[in-house]
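Shown here is one chain on its own, the form predicted on its own, set out as C-alpha cells.
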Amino acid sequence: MYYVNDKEFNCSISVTLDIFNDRWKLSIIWHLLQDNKRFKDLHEEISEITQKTLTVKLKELEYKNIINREVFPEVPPKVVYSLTDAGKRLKPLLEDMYEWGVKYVEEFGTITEENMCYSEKNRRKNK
C-alpha cells in the first residue's frame, strides 16, 4: 500500500496518475524545466489555458510538491515558479514524450511553424 498526500494507493502508477490526471500538469512542468517562471510568462507560454486553471493548476503541483512558489517582497509582489528536485526528476521522461510527440507526428501527421508550442520553437533552434 502506498501513503502519499492523504491518500491511499495500491500501486506506484495510481500515485503517478492520481498527480498528472490532467493535460495542463505535464506542459507547465515542460515550461519549468527550461527555466523559473513567472505567472505571467507561464501564461503566455501555455496560451490555451485560462488564468484561473493555471492558478489551479500550479497550486495542485505546489501542494505535490512537484513545483516551488518564491515570493518576493516587492511592489508589486514578484512570484517566481520553479521545479522541485523531484519535478526535475521527471526532464528525462518529458524529454521522451516529446521525441516520441515528434516522431509519431512525423509518421501520421505534418508538423507546421505557426503550430508549434512556443517551447518547441526554442527547441528546434537551439539543436
Given for the second form:
2 protein chains.
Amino acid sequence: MYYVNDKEFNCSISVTLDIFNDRWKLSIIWHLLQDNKRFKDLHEEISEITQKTLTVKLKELEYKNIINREVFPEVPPKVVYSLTDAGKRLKPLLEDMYEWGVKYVEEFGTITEENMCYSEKNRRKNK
Amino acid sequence: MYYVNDKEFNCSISVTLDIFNDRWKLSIIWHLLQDNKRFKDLHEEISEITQKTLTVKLKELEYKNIINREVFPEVPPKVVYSLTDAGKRLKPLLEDMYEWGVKYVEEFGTITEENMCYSEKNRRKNK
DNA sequence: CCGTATCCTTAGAGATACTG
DNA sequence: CAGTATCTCTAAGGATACGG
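Having seen the form predicted on its own, the form predicted together with the DNA:
Now the complete complex, all chains and molecules, led by this one.
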C-alpha cells in the first residue's frame, strides 16, 4: 500500500492516474515543459480554459509538488510558474502521448495544415 | 487542424488528452495490457468502478478503436475484451506512468507491502 | 454473466462581476 | 496582472433494480 497526501493506493500507476484524472493538468504541464510561464501566458495558450479553472488547477499542481509558483512583488503583479523535478520527469510520458496522438490521427483522422498550434508546426518541420 | 470523430484538434497531444480525460479508461487499458479479459474479470480487478460505468467506458473505448469486443454465443454469456493495435501502442505510455508513480511515491509518499495489487508485487520482485 | 433502465448526487466547469 | 467571489448548470458517475 502507498500513502500519498492521506490517500491510499495499491499500485504505483494509480497514484499517477489519480493526479492526472482531469481534463487540464497534463495540458498545463505540456505547456510548462516548453518554458516557464506567467499566468496570463498559460491562459492565452490554453485558450479554452476559464480563469477560475486555471487558478484551481495550478493550485492543485503546486500542492502536489509538480509545479513551483514564484511571485514577483511588482505592480502590476507578476507570477511565474515552473516545473519541479517531479514535473520535469513527466516529459517522456507527455512525449509518448504526443506520438500516440500522431499515429492515432494517421489511422483514424484527417489533417489540414491550417490553425495548427505553434509547437505542433515546429514538431512537424523538424521531422 | 486534425479531425477525429467529428471533433477538431489543433495539436496531436490534444487528441490523446481528449480520449483519456476521465478517471477510468487508462486504468482499463492497463489491465488489458496484461491479458485479454472478460467483463467480470475487469469488474473484479478494477473494484471501485461500478458496473454501469465500466459498461460505458468499454463502449467508448470500442467506439474509438482502442479495444475489441468479442461475444461468445454461450449461456451464460461470455464477452472478451482485447486491445487493438492502437490500444497496444499505449503500453510505453502507461509504463511511463507507472515509473513516474514509483518515483513520486519515493519522494512524497510512504509504503507498506500489504494489500499491494498482484501486478505490483510481480514488478517489485523482478527488480 | 453481462449487461439496461432509472433515478439521483456531486464535482467540474462556465459566466460574470469585483479587488489588491 | 492575477487573482476572488458568487451563482448556475451540466454531465460523469453512483445506487439500485431488473432483464435476456
